[in-house]
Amino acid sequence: MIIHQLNTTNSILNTFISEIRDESIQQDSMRFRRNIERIGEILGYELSKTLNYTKNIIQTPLGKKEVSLINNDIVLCSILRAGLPLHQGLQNYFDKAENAYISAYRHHPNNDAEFEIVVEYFASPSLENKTLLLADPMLATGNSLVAVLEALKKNGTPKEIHLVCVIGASEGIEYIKKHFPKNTHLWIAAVDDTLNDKGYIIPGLGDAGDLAFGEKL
């Protein structure tokens, strides 16, 4: 796996990361969503540098100009519901991409710390030979991404996979390395060292879905 961790370089990205972590700023859910969206835009911009380009001739009112444009067939796929603001940030830049949505959530059958990942909803175009951008803001244990990868297989085999995450844990990154193709790219804004006994990232930011859209039952 090829890992691109963006917060190792000083940039405005670090402002947005600090704000989504700050529990006082988190109270503004609209600002939280917008910051996730802006992080998605930055991750998308950096990701775009690795895609394929072909030269095109553009006709302006005064002449012609040669421009290199992306020629990948892109599918944006977000993991519901937390992935929606991140998806929007990517869609702001890859506005001609096809779109897919998949649900994946932690199910605690015994009402304790043990959980399994349940995938229920999936709507997607064909992924065969496409460039898949899979968006999930929090990469904790990595179980959700692996479960989603398995579910996506019924819609074809992507030519390349780019995972787009906001905050991840080192443990989760090591886990997905074992399950995704070796040429998979991971684009991540920040990496934290540990998980707690419930599988949440420490210090992380809390539950991204709840912060963006309100607490669920």
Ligand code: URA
Contents of the next structure:
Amino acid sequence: MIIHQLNTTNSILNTFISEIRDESIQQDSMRFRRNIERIGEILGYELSKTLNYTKNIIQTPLGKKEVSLINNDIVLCSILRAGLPLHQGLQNYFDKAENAYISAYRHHPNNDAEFEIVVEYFASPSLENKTLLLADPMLATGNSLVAVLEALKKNGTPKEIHLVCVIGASEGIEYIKKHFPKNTHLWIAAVDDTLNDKGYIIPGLGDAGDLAFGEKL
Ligand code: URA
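I've shown you the form predicted on its own. Could you give me the structure of the form predicted in complex with ligand URA?
What follows is the whole complex; the chain from before opens it.
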């Protein structure tokens, strides 16, 4: 796996990360969603530098100009529901991409510490030979991403996968490294050291889905 952790370079990205973490700011759900979207735009811009380009001739009203344009067939896939604002940020830039949505949630049959990942809803075009951008804001244990990777297989094998995440835990990154193809890129804004006993990233930001969309039963 090729890991690109973006907050190690000083940039405006760190302002957006600090606002989604800050408990006095993150309660404004519209601002929380918009900040995640802005982070998605930055991650998307950075990953666009590694895509394939072909030269095109553009006709302006006054002449012709050669421009290199992306030629990958891109599918944006997000894990519902927390992935939606990140998906929106990617879609703002990759506006011609196809889109896929998959649900994955933590089911706690016994207690809070133990959970299994349940994948239910899945709507996706063919992924065969495409460039898959898989958006999941919080890479905690890595279990959801691995369960989603398994479910996506029935729609074909992508040429390459770019995982797009906002905050990750080192443990989860180690876990997904073992399950995703070696040429997978991980684009991540920030990495924290630990998980608590409920599988939440510490210090992280809390529950990204609840902060974006409100609590659920
Ligand atoms: N999902 C979240 O929203 N937050 C975490 O810390 C871990 C998983």
